[in-house]
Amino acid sequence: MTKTDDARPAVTADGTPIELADIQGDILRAYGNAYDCTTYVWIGLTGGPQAGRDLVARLAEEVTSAAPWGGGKPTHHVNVAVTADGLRALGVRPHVIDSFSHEFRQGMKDRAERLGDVGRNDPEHWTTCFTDGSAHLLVTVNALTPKRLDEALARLRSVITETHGHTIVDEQAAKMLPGSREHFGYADGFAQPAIEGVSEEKTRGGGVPQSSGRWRPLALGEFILGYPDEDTRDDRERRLPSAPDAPLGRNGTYMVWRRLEQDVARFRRTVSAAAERYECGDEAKLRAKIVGRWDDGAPLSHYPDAPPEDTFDGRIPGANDFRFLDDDVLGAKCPIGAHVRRTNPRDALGWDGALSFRHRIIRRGMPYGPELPKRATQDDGQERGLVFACFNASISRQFEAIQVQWVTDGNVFGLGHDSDFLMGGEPGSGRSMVIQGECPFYLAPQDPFVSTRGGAYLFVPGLDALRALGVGHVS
């Protein structure tokens, strides 16, 4: 959403109007922490292609766009995404489906080995709808209160099953935890990309690092199809990035959805035991070194020795304005293998960030499951974790590059085959970590803290494209 108090039209750097009313909401700007109740509803279009199109047309009437709300906050939001199997179930013509990216058409399950989803993360352990092709549509409902969420879900379920004869194949309830933290205890969501014409207030620290300490926002086409991307900037013919055939490509984007189960008890035991050997038992600092931020989100690059005395506010300009090569080449402040340094290297790979800025993603998502009691170190048998969702114009260049080259393999950082200590995969896969310093500290290989329990690649159409799907103009 654009800022509701800003009446200026949104435009890209070359003056192209940004069609906010045709772009689905929650992509360019998050709905905010007020909408802390969420449910992800997965639909199997078992009623046939025409009934599927009728449902899409009905849902399109309720979808929230990126246009300013006006008149206060809506009680809830509805957004819709479709899988490649969903396009087929809607009767979309094969040559139109072929115009979508290869990785989207292939699907997350069939790219599992590439993503590191093997062993305990293998699709054989996923929820069935993500492996048998029955997950066609994803409807995400965000609400201000549990009551409003329940009301919206009751209406949605009735429309899906009773009115149109389809099947709900999975539901995942999620809810913000106190302090906007995830289950391991870290505040999250600070390092979102700065996008021209949309979120330029995040440019310092969220854009593309340039020489002399300057930054610039990223091109909109890195996240929304139909607009100039970073390649377009240097293309004399000003060609736009590849997109699905009209009308589907305009104002749409690709979505990655993953259900990540977190073993909070194991993480707590591991960190607590390691902290006994680390700097006089400073567990809080060890936790910060693993992630690259203190529990409240304050970056080690700004606060290397202790968190700020006042509450950290990541919205303040400059709060995330830091680089890694200015004065921390060797990782003395933020370890080279820290989670935030691996997933958003900024300038850490050299060349003024030229090797990393085209791999940015817009991250969304929400924790699911109850909190493990604060001091508990044994699992209570409850399922808990994070629904990871992100938006990007290229699944392979953006999400998969991060997952494969930066999270699963550490070679690009000079870390050999060490995977991310926080998010890495299988036992024996090299999940160790060195915390640099005058006396380096070694975190020995551990069993995984996070396991993949399902996921899919989806396409989020613009509203006009969603309506076209609903009336069969692409089938």
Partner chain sequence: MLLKLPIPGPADLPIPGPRALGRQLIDTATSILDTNRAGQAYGFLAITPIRPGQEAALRATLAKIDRRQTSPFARIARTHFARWVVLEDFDTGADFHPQDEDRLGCQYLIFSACFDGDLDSWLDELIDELAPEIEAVWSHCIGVEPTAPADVKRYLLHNQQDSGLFYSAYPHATVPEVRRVLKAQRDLRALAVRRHELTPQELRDEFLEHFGRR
Contents of the next structure:
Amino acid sequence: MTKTDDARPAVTADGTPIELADIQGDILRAYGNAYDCTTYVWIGLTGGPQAGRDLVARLAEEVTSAAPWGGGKPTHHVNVAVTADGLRALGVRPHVIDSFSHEFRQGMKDRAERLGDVGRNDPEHWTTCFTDGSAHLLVTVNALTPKRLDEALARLRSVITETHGHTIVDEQAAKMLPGSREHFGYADGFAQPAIEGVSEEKTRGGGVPQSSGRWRPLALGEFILGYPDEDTRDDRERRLPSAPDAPLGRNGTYMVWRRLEQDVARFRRTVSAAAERYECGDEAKLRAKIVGRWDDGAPLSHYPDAPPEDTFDGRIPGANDFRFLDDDVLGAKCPIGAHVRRTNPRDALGWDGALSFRHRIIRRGMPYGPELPKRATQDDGQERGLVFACFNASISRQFEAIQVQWVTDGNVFGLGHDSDFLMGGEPGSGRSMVIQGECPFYLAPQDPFVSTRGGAYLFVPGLDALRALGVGHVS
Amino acid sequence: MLLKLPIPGPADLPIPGPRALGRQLIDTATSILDTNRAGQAYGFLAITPIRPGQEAALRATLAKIDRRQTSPFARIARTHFARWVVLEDFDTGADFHPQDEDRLGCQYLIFSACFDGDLDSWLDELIDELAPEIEAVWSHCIGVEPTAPADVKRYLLHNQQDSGLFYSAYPHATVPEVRRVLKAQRDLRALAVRRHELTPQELRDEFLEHFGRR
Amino acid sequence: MSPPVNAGPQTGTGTPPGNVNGQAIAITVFSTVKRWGVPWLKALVFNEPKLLPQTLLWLQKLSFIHFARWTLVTELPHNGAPQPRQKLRHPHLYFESNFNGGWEEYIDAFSYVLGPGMTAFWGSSYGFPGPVPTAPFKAYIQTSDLTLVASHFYAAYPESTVTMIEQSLELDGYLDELRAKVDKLSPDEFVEAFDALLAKGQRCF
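For comparison with the form predicted on its own, please write out the form predicted in complex with its partner chain.
Zooming out: every chain and molecule, the one shown earlier first.
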């Protein structure tokens, strides 16, 4: 939690205290742009269950919680998540594991077909640790400087391998590109859900759009287990959403981690070739139409014709406050299939948001690999892309619904089987995109510019739960 | 309105014009006269008793029938959807039953289909086109001579269950029409993508080639 | 012995494969109706949409369902021996629908959007928990004991969704206008008319 001056205890709408000190950091609030050096360390627990639990106990001492930091910025943060294979490797009792959600237990690899991870995205092209069951723990290290990151990693590696005898099966460094851009050149990470008692300042544009014109924040239980969610918030019997057995369910959440390779050179070539035929604007505008935001993040809904003169600042109140149905039902400003309108449809699906408000995620993505030089249109043979990470209380209802129904298919938007022009769809399926407006533009079918290179479903335990795993209370 | 229903979202509910209103009135009249109809579509449902001891054989027969485009129902071009389902019993052991739930004396075969036009001629086509399947399937049922066309028709009508309400999202579109407009949509989309590569003459020629004139 | 009704592995979406054909899903459900449900369903629920067709507009707008049917089964006709004479003590509501995939992801929305309609149709059935909160409701409509698995399911256009069909039908109307006048147009005039068609039909793809 970045706010060190906020002394008020956080509470949900019904007054339940939010146990920030037991929730891992970076979930509810990002550590912030200062921590732009990140490494994801994947561990295989080859040292056996007891050594696995010892490592977890050791890591639990280092994990950063969501509680306000005492004095000054820590040099780095450590966070820990575990896969279903990891729970098994730790010797967690089967009936406890059975209390976790079906999709988490099944794992990302076995849900590949459903997720559109077929053909070029097929798990057979993934890093092997994500397909052979050897990715057990994910330790994320965020640091202020590369030096601090290296120091923290060196210590961590020695603890993992020398002290406890485990194996590092994958290590992925990631770093925000200048201007908070991702590799295609778009500023990223503006739309995060507004959560009751946590991030209510984002409510306009980040909450649930109401027919009154107002917005309301989402219940904490949509993102952290052990609290009322949007379904149970008004339940007179005060039942809680389903969660893993105590103490694991409390203050934990599910995490989705995906390594997505981006073909930047082909994306640039494609857009610039298409722009030559685009009569309603230039290449910059076509780029904006594909995503729904200009390169600097300014939403088309606010700036339909040209980006703002000053660089857009998403932190200014109201910067993200827009809807689609008020004056853009037909997609003349922000196309109906634009990336931001698909992945966060706000009011676009009608029914007062009923089709979309339960499908929100907290995103913590980070680019990896070297930047392709500006203006280069030929590939340099280097792998680059995005580490997609997100948090949600239900992987199937939240992440998977977005991936399956909104990114990979377009039916609910009235776009047939069109998928997201940037990301979605199986290779070779030849999805195109309609850019609505006075002179509608029909983009030619393209293979997706993004391919899955690995990934896993994880559980992020609360701190108490992590300690319980460490001492073997659930083994 | 009798039922309190939510107001549909995108605020563009169509206000029916006089023609649509007229069609609505005709729809209303036909569906009140025949509850199995929605527009020009008909929903047929028959529930027939399975011979005790032959349940497994029937299931095996049904499992062998091709499903996708080679399904026998594809032979009747005006069939939108069709299904065979085995009903074992009403009392399925769940908590959703009265104490004195009905128990079925034998298992039943549910046969249902949605198709264009009238029932009588569709049944004739069914019996004509699906003779081998009808024999294979209904030979496991009680009370029919599946090789005798007239008997099959009488049997299906005898065991028909009338709909209380039959709904269609596109009650006026026949199967060939649905297929035709879907293809037109694909073709027009492809032509739209290539529009800038073509001269006016070429564009016009391609249009005529795909969509013809009226 | 015949295999149990709900045999077979579940697909990724949790729908038994027997009920899936391409994008299309078959739902077949029997529920037992309380006695007061018969006049309620027959006199009001089944008839009201016929008298006031806009009642079903919400179903139309949601655009998941190709065809749906509700039938009250109060007797099973006799066909001679060896069929036992079947006297039904309770009325049974048969429901079948042919709809698009994706409903599992939107199952929550069903409670919010279709909840009132579902209460009208199933409120008189034993076990119906009411549409909200969604968890018990989801458990009810997902209960595999209630949902029968089709032994054969045919769909004539399995890859097409309801929305795609409705859009194509609308687009065809616009296409028809151009078809009717194409012969009267010069190539340049045709391009203009073609662009007008694309502008008019841009929401139909």
